[in-house]
Structures are given as structure tokens and as C-alpha cells.
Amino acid sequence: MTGPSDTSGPFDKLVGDAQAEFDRAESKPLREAWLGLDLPAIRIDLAGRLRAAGIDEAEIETRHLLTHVLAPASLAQALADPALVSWQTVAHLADLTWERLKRKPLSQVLGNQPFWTLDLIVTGDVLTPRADTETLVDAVLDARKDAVLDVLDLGTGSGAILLALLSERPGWRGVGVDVSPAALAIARHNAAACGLEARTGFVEGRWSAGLAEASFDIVVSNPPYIVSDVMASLDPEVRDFEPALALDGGADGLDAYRDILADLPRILRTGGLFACEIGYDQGEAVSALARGAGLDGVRVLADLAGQDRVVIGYNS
């Protein structure tokens, strides 16, 4: 027999569940602030909050966040038709914005990052691929146009460099090495998502130590190169959310280059190409290490901002 208090139906339960979810959401302050606001007003408020949090590209990031939650509708369509913006959409936007306001990188908030022509999965287990690193990809593609080559990517992280190279050269094969099993899981996922799984392999290990007798035509790397004493002064997005293992280059920022170049004569074939990313002030030091490892034709290449970004050389 039903008692007098058992009068709620399915709709009442739905409303109750929605209210409970609203109340326990960490982003509740944002959800409350945006109640009753239309999309243009939310857009203005969101950008203002990002600016207040010290995020320089607040307007650009606002557009990225809105585009993400509104998909498959475009921002223009949603601005023209308020019916495309549900309370669930606003709640999702509030959740993502709340994470970004903590200075969590936008790539980790959204879960992906464009690099080269690819869209890569990104988590806190890997560095976010940066546009500056495309300088390395450009340099390798410009230097080697052979139809069939073997490529090694040391410290592959998300797989960004290796996958970008293979995406442009259908006959190339590649191996990515990383000491982090979590990073390798991301790299494998990205290789499969990019349709490059058949031409890639991944190995857990510290630089080239676990590669036995393998050798390669191209060796690339974006190793950790930040001076240890500088780590604490990095932007919160990097310092607090990206793996220190992939950032900290030791007392002078050159530890990884020494380790990589010491074994390079063993793994780089005669005539092979070596290319690595560097910090803006490390061109001379890394070039000297490369020459010390027996490389010829060593030179430093600048990125689009004019900063030294890549050291390249050949095993002749």
C-alpha cells in the first residue's frame, strides 16, 4: 500500500537527481553565476574569469571551450539559435572552465591537442605538444625525402613528433621510446587514432639503452632541457600539471643530451640524421655535444619566433 509521502513520479525523480548533481558539482559557483544568462553573456563572463586568473589568451580559449561543448553545432549557430544551448551544455562548460581556472592546461581540460595535421590525445602523463616543436618536424622532412626510412623517437611522450613524420612519409617506419608506461599508452592510442599503428612500435626504456642491436636512419628527440633551478618559476600549467620527468634537464639542462648523444654512434646508421629540440639558449652547448659525438654538418635552426629551437647533424 502506498503511503502519503510516496507521491513523487518519474519526472520528480529526474528533477531531484538533476538538483543533487548540481549541488555536488565542484563548479557549482559557476553554474549558479550562469543561471538565466544567455550564451553571449556567458561568453563575456567566461573570458573575464579567464583573464582574472592570469590566462593571457582568454578570448581564444573562451572560443575553444565553447566550440568544444557546443559540438556538433558551431558557435555561430548557437549564438543565432538559443535552443541549441541546453542546461547540460552550460553545466559541461562550467565544469571545464572550473578546471581551466585552476590553471590546468587547456589541452588536458579538453583532452586533446592539435599538432601538425594531427589531433592528439593529451593527459597529464605527457607534455602538451607545442607549435614550436613543429620546427623539428619541418627540419627532418626537409632534410630527408627518401621513400623508405627507419625513424627513432627518444622520449616520445604523446608520440607527436614520430606520428607527424610518419603521417607525411607513407614508406617510413618508426619506433618511439619512453621511460613512462603511461606515456607509451597515450602514444599507442594516438598512433591507432591516426591510422599509423601498423608502422609504429613503442618500447619502454631510458633513451636508447633497451634497443639492443637496432639502428635507424633518423633519430629525433625532444628531451627534458629545463634547468632544474628554473622549474619552480615555470607557469602553473607546466609546473603543476605536466610531468617533471619530461621537463627537468638537470643542473645545466643538458643531462639528457649527454645521455642520448653518448649512445648515438651505435644506433644512428652511417649517413643518418639526428635532430633534437633545444631551449632558446642551448644551441651552442648542444651543438658542441653533437660534434663531440662525431656528427658532421651540425647546425642550429630557429623557430618561427626567431628563437634557436633545433640542432641537426649527420653521422657521416
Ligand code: GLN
Second form
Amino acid sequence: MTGPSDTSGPFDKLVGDAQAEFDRAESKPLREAWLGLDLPAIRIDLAGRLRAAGIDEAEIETRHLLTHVLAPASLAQALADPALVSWQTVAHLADLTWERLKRKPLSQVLGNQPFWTLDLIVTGDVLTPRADTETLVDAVLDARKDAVLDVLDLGTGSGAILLALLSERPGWRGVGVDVSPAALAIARHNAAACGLEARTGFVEGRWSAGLAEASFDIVVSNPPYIVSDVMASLDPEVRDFEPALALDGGADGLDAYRDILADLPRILRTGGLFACEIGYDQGEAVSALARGAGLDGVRVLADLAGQDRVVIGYNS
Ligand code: GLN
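Other form of same protein, the form predicted together with the named molecule, not the form predicted alone:
Full complex below, order starting with the chain above.
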């Protein structure tokens, strides 16, 4: 005997409205594949599908997806006791997995991403904060221990860099600028969620062009720096789901640095620090642009993988 009625998985007792929802769901093929399976079996199947879709860290991502839908029940408990797992939970898991199998980034599937000590909301309107960018946060915190400073984050996106800095320095205040209103909405939400609303302001604009009178002690940026011709060869997660606006740096990848540095002397106070993220092979080029803009003490810093990742300099 075969068929759903012989099975004991969470989808076993689908009736009425539940069956209708099951039939309507975009993830129906996945839900069907998981009919009759218990959670340990679903877990194995899910990881196999992620791997088959070309996703490298399939086991780790499977764990993230499972813990997302199972909260607050612990994964270990749920794996041990099938009664803890409802069909709604598995349906939710199927929906999320379906999206991930299209190569939507895990951060966008789950809706959040850890960065520094923060948990940030992420959508397709912002670049997902990357661990590499913590090198920039580290560099600024290392260089500046003053109790009170004004920080400007150009192209703030989710607000990740600005919020990480302010979370470590209770006396610092900051402004995040972005050309995308949708990104600013995410950044504002994140500032509030991190309890940093009172010390942050967000301004729509193209780099520092809209900041008429203001000046800052620190200017940071993770601008778009991918060479336009390379965009098509990026991972599908990045190429198809992240905003090109935050990635495409023009013909040589350096357009944004040129624009930012052209106006930097006007907005960076004397003695102020400039720190920006760079691509692994852009250390020399961005250093030269920074010196050309009049910055001193220009240095290239590497990330934890040993790749050049940050350029810093001072307006002396
Ligand atoms: N590091 C990002 C990537 O490779 C690019 C970020 C950027 O252009 N600022 O996907």
C-alpha cells in the first residue's frame, strides 16, 4: 500500500482549507515531495535539493531554514519528536526552500542577516551585509576612540556600517545617505530596531551632493565597485537578486570612488578619517585616487581572508 494515507509525516492529515492551500502554493511540488516524510527525512531531502541547485553550503543553509521555521521549538527537539512539527511548519519550510532553490539569497529568503553584533532586516532593495565589510567597521573603531564624533555613511543601504559603528560608540552620531528611497526605508527600520534611531539621520541623495552645510569627523562607504563587464558572471544570488545600483562600479569599477572623493574635502573635517571598502584588486587604484583627493596616511587593509578590502586616509 502506498499513498499519503499510509504515511506519518506532518502533511499526513491534510483536510479542507489546508488541502486547498497546499494545492495553491507555488511550492506544491516540494510539499508533495515531502508528503509522508518526517523531519529528519525532509532535512536530508532539503539539503540534497540545495546542493543539486548549486548551493555550496547546503547543510548550513538547511539548518538556517529549519531553525527559522521551527522557532521557538529547538531543532533538536523537533527532529526527535515528530509530533512537535505541524504541517503548517513544513509548508512554511517548503515555501522558503522553494525561493532559495531559485537562488534567492538566504538573507532575502529569511528576511534578515547578522552583521557585527546586530541582526538586520534585508530585502532585495539593499545589498546583503557581508562579513568582509566588518573589516571596515573594525578599521574605523581601531582608528577612532573619541567619545563624540559625527559619522557619514555614503550609500548606506541597510545601514549596516553606520549602525555597527554607532552600536559600539554611544556618543557618536551619524547620517546615512542613499540614492534609493527603498533602501533608506530599510535603513531607518534597522536603526529603530537597533535602538539607534535618536542618533541617526537618513538622507536621500547621490553621495554627499545633497549635504549642503554639514561636515563630518568620519566618512565611510561601501560603494558599488564591481567592473560592469564582470556583473554577468557573478553568482546568481548576487546578479539576479541584489540591487545592481549597489554593485556596478562602471567600466573600471572605480566610478563611485571618483565621485565620492571629488566632494570629500568639502565634507570631511580637518583631521577627519575616510574609510571605504574596495574590491580585492583595487588597493592601488583607490589609494591613488584618495591621495589625489588630498588625503594623507593612506593605507590598504586586508580582510580576514587576507584580501585587500579597505582603504583608509586622513584629511590633515
Ligand atoms: N563584495 C560585494 C560582492 O562581491 C560587492 C560589494 C560592492 O560592490 N560594494 O558581491
